[in-house]
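Only one chain is included here, represented as structure tokens and corresponding to the form predicted alone.
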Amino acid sequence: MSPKNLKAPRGTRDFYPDEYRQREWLFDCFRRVAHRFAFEEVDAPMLEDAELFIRKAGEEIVDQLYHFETHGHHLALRPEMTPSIARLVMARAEALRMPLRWFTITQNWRYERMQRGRKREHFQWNMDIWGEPGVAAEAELIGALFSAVDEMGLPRGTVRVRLNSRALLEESLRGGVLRDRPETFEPLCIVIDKLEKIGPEAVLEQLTSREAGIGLSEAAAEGVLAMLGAKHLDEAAAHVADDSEALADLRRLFELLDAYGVGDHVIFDASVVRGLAYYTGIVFEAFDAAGQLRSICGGGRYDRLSETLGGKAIPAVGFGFGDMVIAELLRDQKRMPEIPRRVDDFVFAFEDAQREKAIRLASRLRSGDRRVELAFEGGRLKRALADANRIGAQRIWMLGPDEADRGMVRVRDLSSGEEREEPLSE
């Protein structure tokens, strides 16, 4: 095997023990918060029928699929978890008691351009609520999002959330520039979601291009961009009727977020639309307040996803929180903990003649749910002490010929240096 092939495929990651401990620490933060909010964990295969992810709205995610055909089946590695969650819900919709509060921590795959905080595989924490049509569900999820930021030790104000409503945008556009072309709303959202990435001029060009399936006049496209510049709810309200349900939902959501104590860290931003066609209502993104990184987390309401997959419409809302961008932010803020290896006991037999007794001792300690490393070789005590300290053991159990003959074992506390003898039988 060539040295080149010893590397992980481009865009993927190896996790050595120190990195794996940090990853598990992050996942534990996700799980503690999810359990605190009474969510249940579920999972699904990493490999799904490709049709589950292929939609016709021009989403980048469709072009980024890792997919293949085998034995007459077209399969894909999941690029996101939401369609899989929808499939799970649809399969037992009649038996499940709504609302559902489910969460997942899964590995996802997208063949996309790499940058800081984005590779071609990543892990993602999803929180989803199914069966609740009101914005109380959005408020609960955003509250959980900030609870996770707190759990990681990031100071309040480090992360903020921008939110908008695709329903509000849809009302504005279908009452104006899309009055006669309502079918172009989803493709338009996919284009304007690229605003930060490619800039207003490139977005303007795509909005006016008939090849992109939109074909607005230049004046209409400029009007859309102007609408997206609204940074306050009152500005956006000027484009819809006073009795707009979408506007009322947004106002109510901000009231609820104040009750969660996070309202000061959430702002309205009309340019947030999210690049997935299935979103139908409120959408939101979390980002670092300094603006140095890409989006940390994104989500929103997708009430019609189950319907597009062939089931009945079920109200749903959720978010996806990736592991890579938050890890970058934690390192920037010097909040990523160095997590030492945890070993409770190191068992050392001086000679091979004491090995069987050392094995029985290690087995008894392990039966008490202790983490025990058994030295494979005897020899010098100095080397054994160095090994025990290197792995962070709390105690070393030393079994020599004299101790074994007397049925005893010497125990040294490695932090205090204190030693004692204990009967091997105990």
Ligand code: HAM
Second form
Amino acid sequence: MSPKNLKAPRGTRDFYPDEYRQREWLFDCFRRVAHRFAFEEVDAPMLEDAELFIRKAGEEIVDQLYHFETHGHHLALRPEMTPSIARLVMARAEALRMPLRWFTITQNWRYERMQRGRKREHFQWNMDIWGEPGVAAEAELIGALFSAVDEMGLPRGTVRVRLNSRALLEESLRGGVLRDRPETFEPLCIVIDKLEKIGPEAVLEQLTSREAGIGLSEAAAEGVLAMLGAKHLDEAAAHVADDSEALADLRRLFELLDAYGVGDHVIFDASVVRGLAYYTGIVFEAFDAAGQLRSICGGGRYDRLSETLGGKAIPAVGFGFGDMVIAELLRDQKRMPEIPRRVDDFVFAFEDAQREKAIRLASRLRSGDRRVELAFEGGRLKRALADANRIGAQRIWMLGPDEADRGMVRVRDLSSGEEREEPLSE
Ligand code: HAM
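Return the form predicted together with the ligand of this protein as a structure block, the form predicted alone having already been given.
Let us now look at the entire complex, which starts with that chain.
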């Protein structure tokens, strides 16, 4: 293999020990918060039948799929966790006690155009609630999202959630542009989701295009765009009936978010619709408050996904919180901790003759759950001390011929420099 071929595929990520420790620190934050909210961890294969992920609404995520035919199967690397979660729930829907609170921390693959915080491989913390139709579930999830931000040591106010309801948009369009063709709602949301990226003119063009499967009149498309400008719930309320269920849900959700103490950091924004077809209700995205980065987290209600996959309808809501954008934000805010390597003990035999005794000592320390590096080479103490200090060990255990003959070992505390002898038998 030539050195050129040693490169990892573009957009994938290597984790050297320093980076791996930071990754584990972040995952530990996710895990602690998930457990505090009484969510259970689950997992599923990274490889699924491609069919699980292929939908026809024009979503970017489907075009970005890593998929291939092998051994007579059409398989794909998962681009997201939600369809796998749906598969797991559906397979045991009768036996599982709802509502379910499940979380996952998984690697996902998307053939993405790369930019800051976006690569082709990323990890996501997913939190999903199945079997609960009310917005109490959304509130719990958004509460957990902010708890994670707190857990990472980011000051409140660094992260903001923008929230909307697809149900509200659907209600407001139902009497008009969607009356004859309700099936255009999903593709319409996918187009609207691109607003920030491609701008209003391109969105208008796609909304009026028959080829894109929507084909609104110019006036109707402009009406939709005008609606997306609403930055306050009262503005959006003007487009729906007074007794709108979606509006009542949104108002209740904001009340509940206040009780979680996060209401001040969640804003209504009618332009948030999300780029995945399966959402049906509340949708939300978390961003850095300064607006420098892409979305940190995205989620929403997807009450019909299980039906789309051939099962009975089960209400569901969740979010996916990526590991990359939050890492950028933590670094920008100087909050990404340097995680030192943790080694408790360094065991050093001066000569090969003391090696067996050193092995037994290391084994004893390890059985006490201490992290022990056993030096492979004897020889100079100076070098052993330098090695022990370099790896950040707390103590060095030194076994020379003299100590070994007497059944003793010398131990030095590397921070205080204090040294004493201890019997090897203890
Ligand atoms: P998503 O918005 O596609 O939603 O992704 C969620 C988060 O994953 C994003 O906000 C971002 O932080 C991260 N992410 C996505 N793609 C990349 C990438 N290429 N590189 C780095 N980070 C990325 C979903 O995936 C939904 N399945 C979430 C969900 C769970 N909805 C309900 N339950």
